Each structure stands twice: as structure tokens, then as C-alpha cells.
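Listed next as C-alpha cells is one chain, alone, in the form predicted in complex with the partner chain.
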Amino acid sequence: MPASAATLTALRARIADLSGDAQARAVLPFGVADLDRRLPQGGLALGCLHEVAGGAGGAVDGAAAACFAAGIAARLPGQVLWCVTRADLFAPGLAQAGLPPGRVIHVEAGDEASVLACMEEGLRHGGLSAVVAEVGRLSMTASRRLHLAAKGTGTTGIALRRWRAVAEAADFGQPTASMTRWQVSEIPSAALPVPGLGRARWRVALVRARAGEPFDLELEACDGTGHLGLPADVADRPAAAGRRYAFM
């Protein structure tokens, strides 16, 4: 149907103009096609803000969403800057994900005011590609900031939520002013015909999006370039993950 379509395209133009998000964003896409295939525009939105953060108890310790927010980072072209309150990131482990330690300044401010100043800070220079900031709480105020001072400057922000106890977890709900907002889970990895590891898998979950439709995927984590992968169980079963909810 030509005509409604372009009706679309044109109540989308308006809706985005009236949003103030008129230019065309460039995107970052995953190069797995079944989740390209549901971010709105084909990717993940660059110079935003966007928000990760790790599932049951992967909300403490974030590493997953660590993982992930370094294989984003590391596909973007330049230097990152990765703010901290807790310094027990393991750079040898980043460079696993993609980011090797001649692309990432690190900054161990004291509280986390200071790491909301120092990411508003990165945004802002505009000489940064990515600029990750590992917070807990992120009001609607501060997260307004820091999405503004991103679009400024085309620099992607990613707010990585880290907090110190699962029941603190629960801030996740409100909401910000972040582009996404994604949950990464680690799940049980494919077993292997003889003893040891796989590759790790993440279920990973767009909880929220601006104009797009929350989903979850069963992807395997960060390979050696940043990538994630689509495990071959998956990929070939008929009914393909997100159609599953239509059959539930």
C-alpha cells in the first residue's frame, strides 16, 4: 500500500520534527540482521544517549553490560572514555571485547555526581567516539544533560546502570531521557562435545526505545572485533525468537 505508506513517512517526518530530533541520525548497526532488523532506522542511534545495564546479578557487578558496552565502542572509530566510581574494570578483559587499552582513557572520579560531570564533560569535547559512564541512580534531569550535550556533538554517550545491591535494581524502571535502554543477562552457554567453554551467550533486551518496539534476542557475547553473533540453535530454527510471542 503505497499511499499509506507515505502518510507514514510523512506523520513520522512530523513527529520528528516536532520532537526535535529532525536531522537523519547516523547508526551504528550490529551486523546481526535479526536485531538490526527491529531498531528503528536499522541500528543503534549514534551521538544519544543510551542506557545498559545487567540482569539479576549482573546488576551489581555489570560485567556483561560491560562487555557490551565496549563491543559498541569498539566498532565506533576513535578514542573512548570510560568513567568509573569503582575501579575493578579489567582492561585485559575489555581489550577481549574489542577495545584495546590505546583507545580508552580511563577517569576514577569520587562520587557519582563527579561521573556525570566528567561524561557531560566527554560529550561535549566532541573529539571522543563514545563516552561510558558506569552510574547507578540517573535522573530525568541529569540524563536530559547529558542526551543534549551528546546531540551536540555527535559523540555516542552510553550510561552503563551499576548498582550496589540487587534491590537498588529497581531505579531501572523510571525513566530518562536515553534513547534505548538495554538489559543484557548472561544464560546458560551452548555445551560443547567435550569438556570446557563456548562462547558466552547474553540474552540481550531493549526494554525501552524511542519510537521502537521492546524485544529480546538470545545472542552470543562480544567476539575479539566487538561483534556480537547470532547462535547457529537459533538461526535455524524455524520460528525465529521474536516471533515466538505470537505463538505464546
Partner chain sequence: MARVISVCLPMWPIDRLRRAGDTPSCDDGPLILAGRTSNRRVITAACARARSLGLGPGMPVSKAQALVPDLRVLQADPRGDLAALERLALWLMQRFAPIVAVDPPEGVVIDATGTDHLHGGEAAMLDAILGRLTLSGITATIAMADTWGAAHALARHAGAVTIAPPGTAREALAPLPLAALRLPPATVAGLADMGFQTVGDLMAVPRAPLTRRFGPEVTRRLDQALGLSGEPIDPLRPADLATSRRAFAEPIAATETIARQIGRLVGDLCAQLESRGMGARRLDLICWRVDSAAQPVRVGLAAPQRDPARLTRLLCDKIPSIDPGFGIEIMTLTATLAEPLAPRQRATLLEPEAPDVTGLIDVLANRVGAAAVFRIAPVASEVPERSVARVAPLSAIPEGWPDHWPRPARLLPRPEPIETMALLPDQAPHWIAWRGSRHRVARADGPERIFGEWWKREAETRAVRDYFRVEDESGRRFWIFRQGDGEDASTGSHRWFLHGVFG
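Form predicted in complex with the partner chain done, so how does the form predicted alone look?
Just the single chain follows, nothing else.
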């Protein structure tokens, strides 16, 4: 192993030890090699808290972020608890990402404090595969509670960040206890050789990860089984064409 790689491995082990995550975690691979190889342990860590938000495209990117979260939940066996404050959860959209209505327990709470309380209870229950909660603000204290609840039962938590005003989006840059932080944006689909609708395409950015490096990839949106795809034209690009972000 090259010296730089050994140093990086040692640093990652040290960070995991300091954060209490030294034990090996079960992971959920995305099934896209270019994505999985950049994640610690080769997939999304299960039994912990993750954050997902849309990009700058408002409701369009917000819908993409919700489908990204749905795709993750869809590939975990069992029921999914989805907590909201606004009654605008679009069941056909979740089903298109592989999560049919029969697998979703929908909770509409009065405010974000109630949503976070429902999410924590869901994570502590132990009988759910995943808990998704739509929240605008997520403090370090609240995220630590959620992360510990997820670790205690092995249930995966996803905080789906939504904001009523653009100014509230600044909260997404604040430190939390989440294992990863993702941002999903809609981008144009590839042109088809004949008129028609192509598979939706997203720019998926990992903007923060414990023991990992930020990156972004152009991917095809979740299919009916919750799986992402790597577009053929992106797969043919040289590796150096990928972008990296500064660690947030």
C-alpha cells in the first residue's frame, strides 16, 4: 500500500475511533461502481443518520432529493416511516423511485419539533427499515439524538432538508452529527435518437462525509427498484473529468 494511502487509512480509523464509529458498519451499495468506490466501506452506512437536500432549483431539485431518499429506503427491506409537516408528499413519485405506498407509513406532524420527535421514536422502535423526516433546521443536538437512536437499533435515518425560504437554506452548511450529507440537482436528460422522454438525470453531490472525500457525479435517476444508473456518456469520460468540492 503506498505511504499516502496508508496514512489516509490510519487517519480514517482515527476519526472513526474519535467519533465512536470504530466498529464495522453494514453498508448499502448503490450498485454504481464509480459511486460506491468513493464511499467509506463501499456503500451508504446503515444504522446512522444521513442528510439529503435539493440543489438551487427550488421545488424541482427538492423533488429530486425526495426521490433520491426514496430510492435508498426502497432498497432496504421492511416498512418506511416518512414524517412531514406539509401535506404534499407525492406517493406516485415515491413509487416511481421504487417505494410503493404499501411500504410507507405516513406521519403528518404539526411542526418541525414534532417531526423530529416522531423521527427519533421511529428510529428507536427497531421494527422499521428506514425513517425519513422532512425538516428545515437540524441542530447538532437534535442530529446527535437521531444518530444515537439509529445506532441503537440499526435503523437508517434520512433527514430530508426542505426550506420555506431561500435564507433558511444556510442551515444546511452548519455542522451536524450526520454520517453523510448529499445534495441532488436535476440536470438535462440525454437527447434520444427519436422524440420522447429520456430517463431523468441528476447531479448527485456528496458534500460532507465522515472519513470520506466530497465529490459529485452525473447519474440517472432512481428506477422502479430504487437503483441509480451511470449514463453511458459519463462512463466514457476520463476519470479526471469528475469534480471535487472543498470539505464542508
